[in-house]
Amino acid sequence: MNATAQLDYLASLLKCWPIKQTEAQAWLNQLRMQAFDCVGTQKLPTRRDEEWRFTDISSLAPLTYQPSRPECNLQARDLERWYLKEAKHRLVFVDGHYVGHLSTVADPLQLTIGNLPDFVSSHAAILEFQLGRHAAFDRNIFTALNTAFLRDGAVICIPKNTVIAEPIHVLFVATQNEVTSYPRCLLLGEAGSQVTLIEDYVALSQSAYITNSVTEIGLAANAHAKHIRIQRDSPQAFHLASCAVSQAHASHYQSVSISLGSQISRYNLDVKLADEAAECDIDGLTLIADRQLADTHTCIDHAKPNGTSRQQHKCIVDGSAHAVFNGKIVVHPHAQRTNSSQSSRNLLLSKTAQVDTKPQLEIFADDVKCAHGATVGQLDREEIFYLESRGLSEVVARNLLTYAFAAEILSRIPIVSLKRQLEQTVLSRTRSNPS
């Protein structure tokens, strides 16, 4: 991630990357060049930057990981454990590159779904209007790098008044060691549409690598989207991600994000309720141990009246791990009758675990209902004693209470097979010894 090396490599890559300069595709090359220019004007954030003061990513600076190569020898059997039986549509990207023979699109005529290069010409008008317009890269070097390297990416467009009952699974698989991958995802829901998107990051080895991902979601009037995001990268990896959501009139965005992997992870979620009566529900769970660092930053931006938002984020931290949560809610002067609530609850399982939580409300309207709260603590001794009095050992009592703390967030996931996978992961992670 050495900035100078990345910039030099990127400059040479942009000159030779085989994206034809047709009239329909010129906008994409222009977008990449704009992002390239922004990379050159920015630096890696440090703890001196307010938004990064709890998260030290200085260990990224000396790394010279080159972009991943489009090489894939995987077969379907290698990924079966990650497949979800409920998903009719599956897009698979290996080290950031699309793999067609591992992907499945059941109804290609019903909706636009596939890899970005396949739609650059045929859907140029909508892609030019949407791609790179929600996730700003002028003040985020990681988003700028992702956009400058933009080539493959998941594109999902749900037509007007179309309900996609089965979830769409976008699976990003990491296999290469000491590389940087740039996953990209664009979800567009037209008026009255409904969809469930599963954005899933997994690793097939314990390799060290960098994942720098960007997701953009645009919802038209009365569109509904459920967005399930799972990060279970290698414990040696670095995961840097941004998601930007724009909501039109009476649209509804529901998000559940689960952070389990990576040595250092950072997830930025920015939701803009850009029109009246928009709603969003944001749930998050961070489960880390050892010396992991997981940072979640969210911003819910109420720009118009009658908006509703609810957020709950939980962290379970063991060993010498460090969790960070910064949740900002902004209510603009004309966003009257906003109803917003935010909760940050954090559980420390060891004496060396650490949590920094910072809920924020910035309210510039007077007719609103807004509330927030944060708690940091350990397992309740009285609850442990109660379970022991019912015949459970202390270890089992602690495990049960820890799992129950996480189960509330997992219950928000509507896909049964995925929820069971995650329940097993949480159960295995929350087995502990008496403290």
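Each form is matched to the other, and the largest set of C-alpha atoms that superpose within 1.5 Å is called the rigid core. Worth saying up front: this structure is predicted, and the values here are computed from it rather than measured. Residue numbers count along the first chain shown, from 1. First, how it differs from the form predicted together with its partner chain.
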Second form
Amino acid sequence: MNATAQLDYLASLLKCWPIKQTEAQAWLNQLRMQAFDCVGTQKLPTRRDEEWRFTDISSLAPLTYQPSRPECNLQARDLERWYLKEAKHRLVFVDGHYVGHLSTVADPLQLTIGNLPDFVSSHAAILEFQLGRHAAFDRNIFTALNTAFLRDGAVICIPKNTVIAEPIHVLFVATQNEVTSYPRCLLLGEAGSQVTLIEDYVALSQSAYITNSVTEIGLAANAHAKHIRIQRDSPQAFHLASCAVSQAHASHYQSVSISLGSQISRYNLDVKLADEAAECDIDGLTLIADRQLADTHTCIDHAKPNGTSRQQHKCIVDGSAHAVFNGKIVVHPHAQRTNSSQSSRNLLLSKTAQVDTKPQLEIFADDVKCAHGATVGQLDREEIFYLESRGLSEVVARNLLTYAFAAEILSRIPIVSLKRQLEQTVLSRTRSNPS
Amino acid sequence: MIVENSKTILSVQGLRASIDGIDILKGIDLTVKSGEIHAIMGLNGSGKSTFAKVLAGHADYAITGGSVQFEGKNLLELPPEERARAGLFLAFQYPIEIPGVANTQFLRLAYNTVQAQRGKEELDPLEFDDFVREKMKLLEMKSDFLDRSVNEGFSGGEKKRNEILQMALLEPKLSILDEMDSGLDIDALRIVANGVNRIANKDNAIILVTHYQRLLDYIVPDYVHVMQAGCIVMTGGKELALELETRGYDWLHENRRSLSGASA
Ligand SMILES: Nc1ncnc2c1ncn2[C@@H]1O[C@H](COP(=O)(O)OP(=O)(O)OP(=O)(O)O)[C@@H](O)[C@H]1O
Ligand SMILES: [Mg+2]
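Show the form predicted together with its partner chain, please, because up to now only the form predicted alone has appeared in this conversation.
First the chain shown before, then all remaining chains and molecules of the complex.
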């Protein structure tokens, strides 16, 4: 990417900064300022950056998509197809902006849940300490941009020893064409709490837009969080996202992230097991076709002893699409008795599909168990024949086997209606012919 | 049973097939009429499973000669799924495991596909569940096999039962059972053989591929064929199997050598 293009993109984005600040507190302004300054010291990554080696985002540079406008004419019926009957709490953001009349917050006494500006004063003490502290923006330009433009965002705090049985659905809807939106989530689980968060990116049209999202999750001792992330954007979209998780003693983080593709999508998941005996379970599924590019970079950072991490990532790649998985696992010198496993399994459905998968183990402790493996394959011809010999057409056989490959990941989604929706999506998305 | 004037279901003439340029089937002739049970025996590697898979339409084999008529249709022109829908069924010697596909989902999909082809009613999951459980009782199968992935982690004998369950569901015109007796214990053999006998009637036909008389005690064949090096070299009644059991295959070899010697 050339220097002018760089300037175009960043300059056009920053032109409209600072955004109008209403009752924002000084600490929040300061956070945005810091992030803004960080944007100034960074450049858009190119393939010369190790972290972006396989992912060429030069097509992003000439786009001068302005921040989305806070306008929303949507009614509940426009969004109902994505509503989940299991979710009692729902926060809806349209093009990154909170829409109160589409959101439902049941039982506000049980937990803190809502839109960031509503808590900036009342919860300043917690927010100042947490917001922007997990997702570092000094080394990630997209996180820096998101933070610089920070205004609305989902804030969810689960009090000590509170179990929220019903999942919380945070629905990010894209509607405007040629805009950039900055979704933001903060989930804090206090000691001994339990919660399930569904972070869901959907599009109402086939428009082109940039979603630049940041999620931060802080789990105190013994807190449990299940985090289901669904990226189902428009095929024209650019989706650039980061999630940073910090885990305290014996906390448990479970993540299932499903990427159904867009023009370019990138997801960075950084999980820090910051104290002893923390556990994380990370499952990912990428399902892409055509000329899509989907890149998942994860980093599981074992900072303290007795941590456990288990990771399984699967990619299903059709057409001339390109999937990237980079799974970094760091075990610090004193993080003894770490137990970590990682598996990357990839299914190529066409001759022109491509996958780059790379485990990246950085192990500095000696008493650790660390297993990892990666496979890349095609559908098994004998399995196809077996199904055909029972009367199933080749297309149905291939779909069923592709679905079966994905099913292991989908089965980890604890919300039945969402799982069904995604099963249908997978079954109908895999229609490629072998030739 | 041999039925007077019954219809020909399968007619194989001079069938030749190769894989990776190696000739495996070298001119097979076989006629199967409705109501009949045929057994095909022969040494390891003689081409029995190849013959079965060629009939089912496995794409790895190239047909290099001959013809196959199935119910009056040119079988070799049909893709495998249409052969199955037309009523051809192969119980595999080594059934494939398909992780992630629930057995019940697979069985129902197969059943409904074949039903639709026959213009018959398809079943929804609940209806199918009742239906399949009845069939499983015949084979004394535990119902938890329904929820597991297709054949995944099934024992050898359980896989064979699952094959025969599919046969019972799909009600084929012609079933080719490739070593359905291997891996079955004595009780299972009796149960599965009884199941097969209940499916057999005057309108369908069965080809049993086996090495053992034991199976043929339960499912009594009308014809026994011996395959050798890609050809059917001898055909007889059920007593031929008994003879093979006592004498092995060597004498055939001698026979054939002297025969070919005589013709030269
Ligand atoms: N891909 C292949 N390449 C070369 N030879 C093959 C291939 N597949 C099968 N064969 C050969 O074809 C021959 C027939 O095999 P087939 O499985 O049909 O035998 P079979 O009669 O069923 O034996 P068994 O009684 O052991 O089941 C064998 O010699 C086998 O090695
Ligand atoms: Mg065989």
